[in-house]
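First comes one chain, alone, set out as C-alpha cells in the form predicted alone.
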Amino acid sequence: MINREKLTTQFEKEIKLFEELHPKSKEMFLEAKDNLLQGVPLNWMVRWMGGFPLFISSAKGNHLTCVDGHDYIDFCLGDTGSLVGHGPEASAKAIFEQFKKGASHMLPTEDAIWNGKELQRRFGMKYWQFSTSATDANRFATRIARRVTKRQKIVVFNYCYHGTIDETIALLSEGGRTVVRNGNIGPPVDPAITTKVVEWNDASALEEALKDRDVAAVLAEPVMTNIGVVFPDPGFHDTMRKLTKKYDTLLIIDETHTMCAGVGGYTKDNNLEPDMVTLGKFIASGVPAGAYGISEEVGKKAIAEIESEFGVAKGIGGTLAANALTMAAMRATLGEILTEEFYKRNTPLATKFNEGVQNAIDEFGIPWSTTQLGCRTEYIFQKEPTRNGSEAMAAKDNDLDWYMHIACLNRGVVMTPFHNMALITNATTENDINKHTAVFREVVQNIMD
C-alpha cells in the first residue's frame, strides 16, 4: 500500500522544507564543523533526520525550542535521558542548592545513603554503587562478575544495547559466530574472545553458550528495546534464571531503558531475581548518572575480592562517580518525580498514543504494528511483533524511517531518531498525543496509493 515513488518525492520535499525552516541551525552546524568532529559534540547527533541537527536554545517539560524559534512536542526526551521531562522543578531546586554547597569532593553525602536505600527497596538488590553513566554501570558490573566467578566471557543477546561496552557491540553471524557489530570503533580485541551472542528467546542457544562453564555473566535487558520493543516469551525469564544457576553464571539485568515500566522496572513488576541490576539515563533528571545493584551473596564475594587488593579497586569507579551534585539530583528524581503516581498518570497516556497510531495503521491497512512498555511506545514496519533481534532488524525500513522522522519534525513533533519510539512524561498532555496522531495520519497518507 506504500507508494515508493511518492515516498521518494515526499522525502525530498520534507528535506527541502527542513532546510527552509532552520537556517540558523544550518549556519551553526557549518560553523561547528571547524572545531567539532563531524560538526557535533557527540557523534550520535549526526544521526538526526535532515542534513544537519537542530540546535536547541531551550527545553522545558516535554517541549523543545530550536535556535530558529520553532517549538516542538518532544516525544524523544533525550532518548530516555530526560524521561522525567526537561528541567523538572524538584530536581532543579536540588541541583542548584547542592551546587552552592559543592558539586564533587570524592566523599559521601547523606543523599547517597537515601539513594541506596530507595534503590534497594525498588529492585531488591542489597548493595549499590554509582557511576556517571549506564555504560559504566554495565562495565563495572561485568568486571565484578568476572572477578567473582573467575571466568572471562559474557553472554549478550543479538542486537542488544548496553551502552558503549566493547564486548556488547557484537552480533551473531549467519554462521552462528560472534562477530564485530558495525559501529564498534576500534575494539581492543575481537569480541569473539570475550563474548558469546545468542538470539533473544532462544533457550536452547543460551544453554549451549553456558554449558562450557566459561561465562561469568549473562547481561540482558528484561525486554529488548533498542531494536524495537521485543518482549520475552512466556517463561523465558524463568528459564534464563534456571540456566544461569545451573551453570554457576551470574545474571545481570539492565533496566536502563525498561525502568519506563514502573518504579522498580520490569524486574519488580515481574518478580525477577537477578544477581545484579544496572540503571542509568534519567535517574538523575538528565544529570549524567548510572547505578548498579548487587545481591547480598554476590556483594559479599565482591567485597572480599576488592579488599584483597592494595589500595583503590581499579577498573570500577571514577573520580566523578557518585558526586554530591548527582546524588542530590538522583534523590530528588527518585523521591519526588519517579513515583508510583508518575507511572499511573503516564502509562495510560502511552496507551492512548499507541491506540492513535494503531488506529491509523488499521485505517490504511498497512502491515505495521505497535508495542508498549509502560510509558514507552513504539511502532515497527511489520505486522506481527518480533521475537528476537534478527526479526526486529529485518523489519527495519530506512527509507520509511527517515521520512517519518523528518515529516513529523517539520510538523512540530520530535520522535527518537534511532527508532520510532515515543516517551510520555508528566508534562505530556492529551492534546500533545492528539497532535501526534493527526501528524502521523497525515504523513502516512501522503505516501499511500
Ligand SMILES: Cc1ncc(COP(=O)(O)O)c(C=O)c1O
Second form
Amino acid sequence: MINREKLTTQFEKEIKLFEELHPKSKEMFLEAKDNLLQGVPLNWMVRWMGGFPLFISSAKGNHLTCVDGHDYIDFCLGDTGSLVGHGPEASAKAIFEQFKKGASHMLPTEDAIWNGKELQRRFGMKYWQFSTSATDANRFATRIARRVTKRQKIVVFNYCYHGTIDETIALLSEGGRTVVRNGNIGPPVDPAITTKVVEWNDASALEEALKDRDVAAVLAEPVMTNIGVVFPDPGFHDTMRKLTKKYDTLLIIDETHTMCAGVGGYTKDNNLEPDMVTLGKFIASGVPAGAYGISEEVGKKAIAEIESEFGVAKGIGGTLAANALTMAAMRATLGEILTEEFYKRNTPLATKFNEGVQNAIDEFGIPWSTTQLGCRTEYIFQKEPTRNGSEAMAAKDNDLDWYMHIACLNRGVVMTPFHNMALITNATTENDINKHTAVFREVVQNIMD
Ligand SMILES: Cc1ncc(COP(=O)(O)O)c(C=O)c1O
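Switching forms now, from the form predicted alone to the form predicted in complex with this ligand, please provide the structure.
Full assembly next; the chain just shown is listed first.
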C-alpha cells in the first residue's frame, strides 16, 4: 500500500531537488514577479508543481528544453495545444510562407475554403466558421444557439470544462442548484440564471432540465476529459440526442480534446449527429485557432438571423479570427499531419504507455487504473472507472497528483499538470514510453510500504 508518511517525505525531497536543478528558472520567476501578475504571463503557469514554473528555451517534436539546459520528454504537449508536436515541419513551412504574404487582413484566402471542406468531410457539419480559440468557438456556438432557438439557458455537465465561458463555469450543488464553481473570477451574473448543470450519464436529470423548454443548447464533450476521462454509458448519446430533439434543444458537441480519438473525433467514430461541433487547440499546430461547424438546418436559421441584423453579427467574431496565417497553419495541420496515419501510429503507442503503467499498478497491488482515448492516456487513483463528474472529483488525490508530477519532472518526464494525462504524438518513440514506464515504476516504488 501507499505509505503516506513516505509520500510526504519523498515529496519534500523532490521539491528540494527541483529547486536545485533549476536555478535559472527560479531566478527568472523572481524577476518576473516585478512586472507579471504572480510572476507568470498566465495564471495557470504557477499551478505547475515546484513553486515556480520551468522557463522554456526551446521545444521541438516531443521534447522541451528549459533555461537550465535540461531536456524533457513532453507528454503534456501544451495540454493538447501541441498534440501534433512542437514546430512540425509542414506547419512551420506553411506559416513562414504565409507570413511573408500577409498574416491578417480580414479577408478570406483559399485556405479557408480548403479547411471548411475538410472539416465538413470529417465531421459532417455543413457550414464552418473560425475563431481564435476553442473557448471562442464554444462561446459563438452557444450565442448562435440562443439566437436561433430564442431561449436563454444552456445545459452543461457537472465538472465539465469548455474554456472561459461564463455560462459553463458552474457546478451542481448538493441541493440540485446551479452554483458558481470555485475559482470562477468575477462571474457577471449568478450562473443559475444562465445555466442548468446535470450529472453526466444521468438521462432522467437531463430530461428534467430540458422539459421546461427554456434550454437553447446542451454543450457537451462526447467523452468528459477535464476531470479525468469519463466515458458515456452505452446508449447515453442516443438518449441525449433523442431528448434534445424532443424538447427542441440544440446539441453542441465539443471535440476540442476528443479529436485525439480520430480524424473526425468521437463524433465520426460513433456516428453522432449533433447540431454543432466545436474544435480548437491543436488544429493549427498551436497557432491560436478554433472552429465551429453547424448543421445545414441550424446554419440556414443562423444566416437568416444574422441577415436580419443587416449582416453584421455582434458577439461572434474578432478581427484576428480566421486570419490568413491561421488558415494556412490549419490547412497544413489537417492536410499533412493530423491524418489517419497520425492516429494509426500513435494510438497503439498510447496503449503501450498504459500497459507500462498498469504493470506497475499490478506489481505493487495499488488500486489505481488507466483510461485511453485514441492517443490520450490517463491514470487515476481509483480502481473502478468513474461514471460522472462528482465521482471523478471524489477520486482525485492532490497529494499523490503533485508528487507524481514533480517526481516525473525531476527525472526528465513532463506530464500534464492538474491531472495525470499523457499525449502521444508523431515524435514520441517506444524509448520515450519505456523511459516513462521505468520512471513511473521507480517513483511509485519510492512511496510504497
Ligand atoms: C473540452 C474543451 N473545450 C474548450 C477548451 C478551451 O480551449 P482554449 O483554452 O484553448 O480556448 C478546453 C480547454 O482545455 C477544453 O478542454
